[in-house]
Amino acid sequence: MADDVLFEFLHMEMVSHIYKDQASRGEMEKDRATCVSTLEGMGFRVGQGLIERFTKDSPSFKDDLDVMKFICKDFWINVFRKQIDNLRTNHQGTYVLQDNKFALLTQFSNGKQYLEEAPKYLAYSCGLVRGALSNLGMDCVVTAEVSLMPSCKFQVVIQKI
């Protein structure tokens, strides 16, 4: 329980620090993309490291769906202390992971009060997922969408080579 709170505070401070650092330089619209990219890059590296540790004793995965099930169950439980609530796929490389009570948004609001602020708090998590999948050999694009806080949907599009 205490670990969860520490991680949430650390995450909020990372976002706050990066946005304040960029705001002090001016040109906020261009810097918003830089902030999101910085947070996503940090998450990417952490996701790579975490997935190495979580999969060291597990057997190899047989397909993309197996990997996504692992992300939704084991990876998500280890990082956010709960499973993804819903996993959907079109069986053509697009997956939607839905978390109805996303841990990094529950401290802000229930409803639509801070909806416009939500994306900056999701960039790190998108990077976590992308980094984990990258280390498992899946090149992908991860985006997040919030329509009602604290519910969140992550869309993972696998890039076929």
Contents of the next structure:
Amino acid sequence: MADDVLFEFLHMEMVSHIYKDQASRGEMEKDRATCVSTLEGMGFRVGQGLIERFTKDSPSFKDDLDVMKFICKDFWINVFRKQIDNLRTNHQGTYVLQDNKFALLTQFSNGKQYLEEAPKYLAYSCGLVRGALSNLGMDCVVTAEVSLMPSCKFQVVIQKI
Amino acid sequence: MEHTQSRDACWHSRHHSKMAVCIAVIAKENYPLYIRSVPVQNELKFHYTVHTSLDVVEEKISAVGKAMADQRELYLGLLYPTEDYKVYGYVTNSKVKFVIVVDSSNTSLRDNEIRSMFRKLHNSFTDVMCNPFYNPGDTIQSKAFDSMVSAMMVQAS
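I have the form predicted alone already, so could you send the form predicted together with its partner chain?
Below: every chain and molecule of the assembly, starting with the one above.
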């Protein structure tokens, strides 16, 4: 089905466009951080809208863990067509979501090649998760790490006010 | 032809059976994103009614947290009846609240009709959230949302 890859292609172009845009204005180091936050910001707004649509018909969530399970299953399936493979938590507001075959990284490599480029392609998805959780009332910081593609881990730290 | 804003119960229930007198959308931080009421002169009174209903909503939400799994509905039902009005509530998973106020004399409006009004509100609200020109937290200015709400409200003459 061609529609599966449409978003992947769009995402690749988005990242490439944001970086090209910044590169044409010089000053490499500062721009890299701006690019990542631009991508993260885009993901954030989309995550807010998506979660509104996905939770329209579901009953209210019992607690934070319930919300994280929803993100790992229904949300991930709707966006990346598979579930999160492993969810770990310290039961104190930190969650690690492991995806062994992350949809946006499968085209890159099966190991360490292009590893240094991977973070650019994870920024949007971090924003997506942050936006989704923010709209459900959970303010958090989402970061991602990759050591062996296409597997990656998203770390969600709930901010306690 | 003149339509007087008569408070005659019979006239209301015959011509406005499926209609609300006030509809509000409240953000999770408890400020109004959207509030429409009919007639417009009573707007302040409705703002007050909706504001006080938020306490009841908070109470119901925290009660649901301790209740059984299958009772975690989004529809909260009748929040409280006043002398002139009945106030109904609904909370989305994103903690946005919808409040519908109907005339007390309107006895023909059934529970499942109120539920379907809330469903319509929820569906339209989701569309607003997904509109790239809408910034979450801003007041709702969508014309599509406006006309969906107008269709549910008592007609002002």
